[in-house]
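The form predicted on its own is given below as one chain in structure tokens.
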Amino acid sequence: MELLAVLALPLLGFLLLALFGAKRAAPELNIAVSFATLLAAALLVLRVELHGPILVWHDQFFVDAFNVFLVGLTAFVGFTTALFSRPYMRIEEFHGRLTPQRLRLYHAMYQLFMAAMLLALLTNNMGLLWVAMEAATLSTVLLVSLYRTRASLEAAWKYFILCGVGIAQALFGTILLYFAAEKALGREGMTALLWTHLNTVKGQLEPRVLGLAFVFLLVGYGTKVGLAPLHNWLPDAHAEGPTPVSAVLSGLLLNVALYAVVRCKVLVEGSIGSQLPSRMLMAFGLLSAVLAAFFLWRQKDIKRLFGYSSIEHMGIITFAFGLGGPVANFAAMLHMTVHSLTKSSIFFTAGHASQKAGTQQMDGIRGLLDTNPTIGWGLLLGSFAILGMPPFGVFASEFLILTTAMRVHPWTTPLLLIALGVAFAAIFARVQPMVFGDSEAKPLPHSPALVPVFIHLAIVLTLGVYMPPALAGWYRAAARLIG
């Protein structure tokens, strides 16, 4: 019943938005929507706490320690995006850069978004999997393009052009994984992908065959993820898009996309009895994480630079999928974890920021803790707890990986360093002239939804000193289950 209801809600959500998404009411439905999904979310999570994995619907849908985590974090930061879009939204509907005609557009997408990503954590099905994310690639290209200037849809036509063709990668791959699986199944059709039966009877699977799977895939859904050197799409999306559209691309689809790549990885390493998806997943980790350290320094628009922080970020929680074991797993998803509320808030405070200041970018945002300190005070309390500073949980998190690192792989540690120490400095650089200074900036007509900032914060700063025992436990036995 929790599982249909956190299905379900969102495609009812995006029906109702769909034919009401342009009354005045439309923000506080949205918000409604999203909350009773994340109660139904909370309530499916406490479900798989106490009675362990569930296996429903003809095994079409599968929920275990290691989705359910997921399905809860893209449910709450679902509800709090939704929450601050509410103002934000209106805030450009007064500037005239929205019309009502494309609020009901965002309002409804919104909440197909939802529904992709929560289909794509849920199914068992590999070949749903797909579907899912390519459902969740269209209708961000429409939020992505709602200003309709010129750069917008330049942004949008690029992120629907590298995903499509990462995406169809990820299809060839799965092609290959249903040849492999209907020699060793012996079954046709949709049951063959069934992720838990191709999990009991991987060591039977062809090696060659996942082998080959597994490099399409991981190139399909990396596009996804923003694995360099398929990027490219992330900063544009990031910087032409609503800021509320920026917040779930990096807090919560390149979570989702990864969590795909994951799940094959589980396969083809139990298939080819070979460490060599690991050792891809730390290659392309590596080279995110560096590389988009280095391009920090080079960005002048804020959502690009925190767009770039993403892509550093999701290099080092590939890096540490790609470390395995029960401590490199721990860690990754704790990073997801903070990466995912730290990020959302940052985007919220640059949001409102840029509609103080009239403009994205950097050089014209002065001041912040003068004209706004809740502002000011969120977008660098944000700005330190992404650059990894104590006793934020991203400090911990990354400190679980480095030490990792330097036990089984001591050659990854300096470039790790390398790409946080330059990521450090280019940030830092930025954010503080943002945050002091003198400014001249008019106040905005809506009072902006900072609440949500201060709680992912909280939370974030509270994993860093203090981790809840059953948080801890949800954790250990995700990271069992990825092995």
The other form holds:
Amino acid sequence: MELLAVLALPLLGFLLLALFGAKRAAPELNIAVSFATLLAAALLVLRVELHGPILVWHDQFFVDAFNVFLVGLTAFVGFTTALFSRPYMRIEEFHGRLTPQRLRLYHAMYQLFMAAMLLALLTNNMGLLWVAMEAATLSTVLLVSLYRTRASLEAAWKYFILCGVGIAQALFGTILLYFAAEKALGREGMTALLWTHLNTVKGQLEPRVLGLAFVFLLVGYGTKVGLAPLHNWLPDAHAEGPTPVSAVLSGLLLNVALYAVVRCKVLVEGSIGSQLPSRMLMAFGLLSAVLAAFFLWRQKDIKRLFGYSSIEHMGIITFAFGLGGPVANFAAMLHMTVHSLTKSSIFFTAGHASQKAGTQQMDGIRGLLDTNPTIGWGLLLGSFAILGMPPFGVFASEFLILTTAMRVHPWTTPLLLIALGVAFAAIFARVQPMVFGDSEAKPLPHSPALVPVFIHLAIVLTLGVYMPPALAGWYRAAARLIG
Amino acid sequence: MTAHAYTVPILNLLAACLLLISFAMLSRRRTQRLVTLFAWQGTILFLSTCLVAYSSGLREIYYSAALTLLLKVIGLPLILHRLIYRLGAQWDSETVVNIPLTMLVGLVLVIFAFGLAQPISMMATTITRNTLGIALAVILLSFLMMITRRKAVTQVIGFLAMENGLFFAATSATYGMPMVVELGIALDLLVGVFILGLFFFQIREQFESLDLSNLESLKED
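Structure of the form predicted together with its partner chain (previous: the form predicted on its own):
Now the complete complex, all chains and molecules, led by this one.
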């Protein structure tokens, strides 16, 4: 019941906003729908907490310890981003960058995107997972090109073609998976693509087919995670799309894509009985983290800067999943949570800061603490949090990942430390002059909604010093599941 | 399973045609011709799916054959033709660099695809197992076409041809995916083409041309 509501509410919102999205009250409607989705997700999470995992509708949908916290996180960030986007998009409209028609498109696609992500998280069917990931891509292509400028069209085209090709590889991987599964599970009853069923028979699946399938699945979904060298679309899409879209891309979509990769990894590793998939995750993760950290130095655009920072963090999380074991998996999931909260809050403040300065170029953004202390403090604290300063939660997860890496694969530690150090220096050097110094920026026509920023940062801070037992329980159960 | 004696040869023939069309696509310059070739690819896909359905006696494969006919033989080519007409791009052709070289690279890709598919097709029990290598080759050739071409419409046709290859892989290795998944894929494809159609107009409005070499300003400097 709750599950149906979680899936149906954003779809209903999509229909409503497709009809009334140009109206004056559309942003409020968007918030209301997102809030209803959040409530439904909260009920679902509560039910899983009280009664354990759910498997419904001929086993087509399921919630276990691994996806329950991602569903909660997705619904929560979806709601806070809707809160943030209300004044943000009004200011964009005031500046003449958007028309009411475009806002209708924006609101409708926003809800469709949420529905696609929640479907990807909740479905038990690997085929439907693919369909939902593709739907999420399609709905965000139009969001990235919302401003219809040359740069945004280019970014959206690149996004579509790269992710389209990538996701086609994932489809081929899914076909191979089905090919192997059909032998073990048979064609009847459409169970051959259900993850829970595959998981029970994974020992009987043909290892050679699954090995090949994993290569295609990793390349396919990895493109969407933004893993190097397939990351080219990510900074462009983040910089040229509207800020709320950057926030949900970084905060949510990358997580969902990584979730798909990890689900595949569990199956394949159980089948081929070797560590090869984990090694591949480690390699891609390390490469992304190090490469992105060095690219950070060359950025001039504030949203591009934090786009590259997302690649770096997704690299670290992928690496941690590759390390495996209870501690690293736990840390990876904690990092997924805190990264998505912190990064979205940074995009919120970065968006308002560039609206104020009239440019996304960091050279043009100065003296935020002076002109608007809330934006300035938000950006400063957010940057501290993302850079892994204690006592924020990012510190805890990075610390766990580093210590595990030191124990299991000591040679990776220097590389990780270099990535973290370079990223620290690069981001801090950019943020510091933006926050301090003088500015002559004009005040904004609508007062910004910065409550979400501080709620997010407060949660990240709390997770750094105190871990709620329920959350820790899910993380541990999921870490056991992933192995 | 009542496979006719000549079912397998016919299927192999159709698969070979599919591969030939992929090569023809690589060598064509005129955009409109490419759409025609794409429609032919769809037709062959439809015929081969029907044949698989007939010989295996599985009813749901007929459904997916019907879906192929509707979407890939009639729907998408029609949309693409209309799009090209409305963009006034009927007579567009592009200067493709070095077709013989592209063909040679294509040949290497085909050999690679067959090598990759070899161990898997040994395990396939379906009647169409010989064709898995061809399916992979079609995917890789479409990929090559997307890389070598600069026009937006051509890249999209390459993308759709790649999907044809994927579909062929699904029928030849596994008798097709479950119906829910196949419907979902078809829906995504259709929506994707609509979005791209919108996109063409936006790109042309901004750049006054559909040449993608204009879209190269976002680079790391």
